[in-house]
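Given as structure tokens, the chain that follows is alone and in the form predicted on its own.
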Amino acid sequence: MSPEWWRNAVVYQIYPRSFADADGDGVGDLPGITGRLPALVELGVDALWLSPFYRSPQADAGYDVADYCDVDPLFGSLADFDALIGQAHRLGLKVIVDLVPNHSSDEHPWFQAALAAPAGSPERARYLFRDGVGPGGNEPPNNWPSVFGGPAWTRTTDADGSPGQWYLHLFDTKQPDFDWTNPEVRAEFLRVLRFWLDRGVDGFRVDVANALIKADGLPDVTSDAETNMMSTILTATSGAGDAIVHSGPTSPMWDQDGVHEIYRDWRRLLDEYPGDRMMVAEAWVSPLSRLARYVRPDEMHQAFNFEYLSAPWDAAAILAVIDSSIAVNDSVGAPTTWVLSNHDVVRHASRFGLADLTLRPNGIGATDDQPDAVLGLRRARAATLLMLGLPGSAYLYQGEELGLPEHTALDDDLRQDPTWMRSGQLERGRDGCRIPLPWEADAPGLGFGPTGRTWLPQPESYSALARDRQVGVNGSTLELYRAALATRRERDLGNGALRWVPSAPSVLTFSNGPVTVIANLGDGPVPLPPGELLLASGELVDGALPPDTAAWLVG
């Protein structure tokens, strides 16, 4: 890796409740992760990112934080965290933790104090409390909707039982937004950052990084374009801060210029620590030129490239987003951070199998149009080989190295994502990509834990994809990932430079240092460029690259 490890790192996202369960309660935990770290070393990643494990009532799977400096007993203890990070560092793995600064849980002590305090009090000033409008203040202060569905405001009840003020929550009612114009909020999060930096974390993934600052006066959404954009948010892939577009010149709640002052403060703090501590922004911001502002030299180090994740399986579309991504990031001296799946979107092994590749459904249910599993996996393997051949950093989501699909037949009665209920059961939400991992095909619960319990049921397809069924098996998705990651490191592709090679319209071909990457997104086989074949995502046909297949060559 380069001296700044994050510039070319491959980071593996761990969703703690679904990775590995050590105590047998059916929910993954920190000791479970620690016990499985050797598998990540064998895979060949450089770092791991832990989704929230903080003390929380779990209304939104831990993205509703009640204590930012403690571990929820569901996942273990601070001692368990210290053991995990110590073991990870001994194994050569960096550790990134999630930070959720836009909102807390409604059970956070600050919010409980705010509810107990009167309007205009210092306690309420830490959040966005406002009087209602209309007769008796019976209407919300503005017309903003929640990303999870319904209004973004909830009314409180005063101590005497009368209706009180309203508070803002861009997500669930149990996730009140902080007021980041308040110096006390800013000071508190600097304290939180120091707490985890002092425990040795190597970086932070910053949740909904583009939402901390709201437009002055909290104005209504008024323009047709903005109204349409908000409608898109409610019907497209959403998450803990994740919507298809969280920006725009008239967006009063997304991508306000004031967020950058916050991240400059944080960057100064991180730079006080040794070891190239880093931050990566989760910011669904468009256009890419706006996203690049988050990774200027004195702000964050990385920002997830969601335009790349959102690109359809189309050569022209992918080429355009790669070119524009590299150009805007180069302009500020930052690496591009590639990603295809995470805990908030339909897994790409299923997404690429949909008949309509322009769709980005917020979950898939048993009565929805089903993806073609074989086609989806073939395209996913090709897309991954294409991504890992690009210069910059890349993020992998747990289980994608096994080729796991979305659980598209999950019983709706078992769904826990707040999107399902707040959307009036119109959006199935993100549970289908959060299913507990299959480690051992013949073990109860597919080896997820010692008792066979799993907090969500695993689909039948996971048995054949269990890790122990793929280790050492030529052609398996796991072995493809291991080979690609080893070759990527050996050939230093993360620190390379991309040069396009002329190809047919449906084919993407580029060189990165000594390696040539080719991906066939067309309908027929194409000849391979000159060179020795290093890797292919699928079998060649008479020496040619078949459709929906990618390859690496050298020489």
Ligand code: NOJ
Second form
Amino acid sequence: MSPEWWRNAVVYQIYPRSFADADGDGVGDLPGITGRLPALVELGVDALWLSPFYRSPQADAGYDVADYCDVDPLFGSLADFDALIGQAHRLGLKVIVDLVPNHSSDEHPWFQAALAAPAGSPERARYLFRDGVGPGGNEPPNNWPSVFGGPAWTRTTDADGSPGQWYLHLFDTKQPDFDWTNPEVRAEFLRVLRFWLDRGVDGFRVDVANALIKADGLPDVTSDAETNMMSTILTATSGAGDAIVHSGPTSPMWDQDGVHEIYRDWRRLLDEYPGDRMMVAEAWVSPLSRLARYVRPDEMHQAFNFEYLSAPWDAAAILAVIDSSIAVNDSVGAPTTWVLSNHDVVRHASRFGLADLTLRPNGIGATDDQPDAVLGLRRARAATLLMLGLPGSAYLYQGEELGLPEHTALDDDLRQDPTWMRSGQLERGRDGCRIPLPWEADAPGLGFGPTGRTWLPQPESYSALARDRQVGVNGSTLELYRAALATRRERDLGNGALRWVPSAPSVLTFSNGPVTVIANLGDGPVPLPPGELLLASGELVDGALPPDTAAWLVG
Ligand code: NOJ
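Could you please show the structure of the form predicted together with 1-deoxynojirimycin (NOJ), as a counterpart to the form predicted on its own just displayed?
Okay, now the whole complex, with that chain kicking things off.
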């Protein structure tokens, strides 16, 4: 792979607990991943990103880390990790791991030491402990809400049983935020980065990269609008773009200018290592011009493009976000990234089937309006073909290559995302996009593991979509992805340049090198542009491109 491989890479996100289970306990694990790597080579991706597999009580599915330099026994051991990365590299796949620097688990030894130490101690100075306000300090230090619902502060109890200080957690109670103004915290994360770099990782996906620094004095959030938006970070009730909310330099907890010097330090460290190690920011920051600050030449290499993910199925909206994404990234010399699904959002095969195209609900339950599965998949396939035709780097989420829908009828009693309880059961949360993958239609647990156990039940629709039902089947979603990825690589589309071709308002047409990409988001069929048809996301009708379909042509 070329130097600066990340500039055009297609990165496949593995959510370890739901990818493949080798030991049969119903939860995916690292040996399970290693065993299935050949399937990813066949798919044709360049790199893997592994969501957290570190020691953790799993209060937020591993985004609550108790030991940053060890593997949770649920997922295996460090030796299993070494085996995984060794095999991935032999197969030509790069490996990116998740880094969770904003908060640890409350079971991290530092937080336990902080609880045992008095107010004002160096142990407490690694986190954000504050006295409460009002009589008896009974009120939280400020009005910040947690992303998962409820207040962002939890009160501690002193050794003598009396109520003590409060600590800040932008997410769950079990995820206390570090104080990143403390040099000890900075030094510790440089150590963590070195630990994984020395083990050979090719990069890091940096969790909530826009949250590490908070405004001096932790001032109240002032506008209602912002408070409301805060709790919709992973959710979204409004139109595309507005939903992306941890943004704005006016917010006291998101996107503070001080975060950038942290990434410049990390970049210097990564640059000491051979082999183009990279970082990708998970930062729900808007507008895109603010996001571009994370990918300036001496900071991170990439940032997820959530504005693209949030765009509704509407040609004008998609065109606008593509143009602005490329423009802002070009302005700092970074590649644009594209993404449609991940472990925090409703899978795009379901999202695009919702009646209201501006909705981005945080999970869908059995009693909610159900997406149109056929329409959703049709649009999802078109959206993917459009995305993979764009220059830059693309992120895929495990299972989208099978066209998996969200599990929209999961029993509420089984939900594990902390959002469900913390929101007072108002937000279903993210379990529906985290269902164990179907590998073999006729095997117990659809081949997820050897025992048939799965930590969440798979919906009935997953059987027909199992991987073995799609391999070699003309027109299957898996074969569409494989063909698109192979063509993208052959034609070097990731390194190309986009040029719009004038089209009807509901049609998107652009060229990328020799390839013309067309997507029909309108209501009627449209003629294909000149050229030889390479790929289409659905059957043509009388030689024309039907609604909700995309195609690639050459020549
Ligand atoms: C973003 C992660 O993607 C999400 O899954 C997690 O809950 C939060 N950050 C907190 O770490």
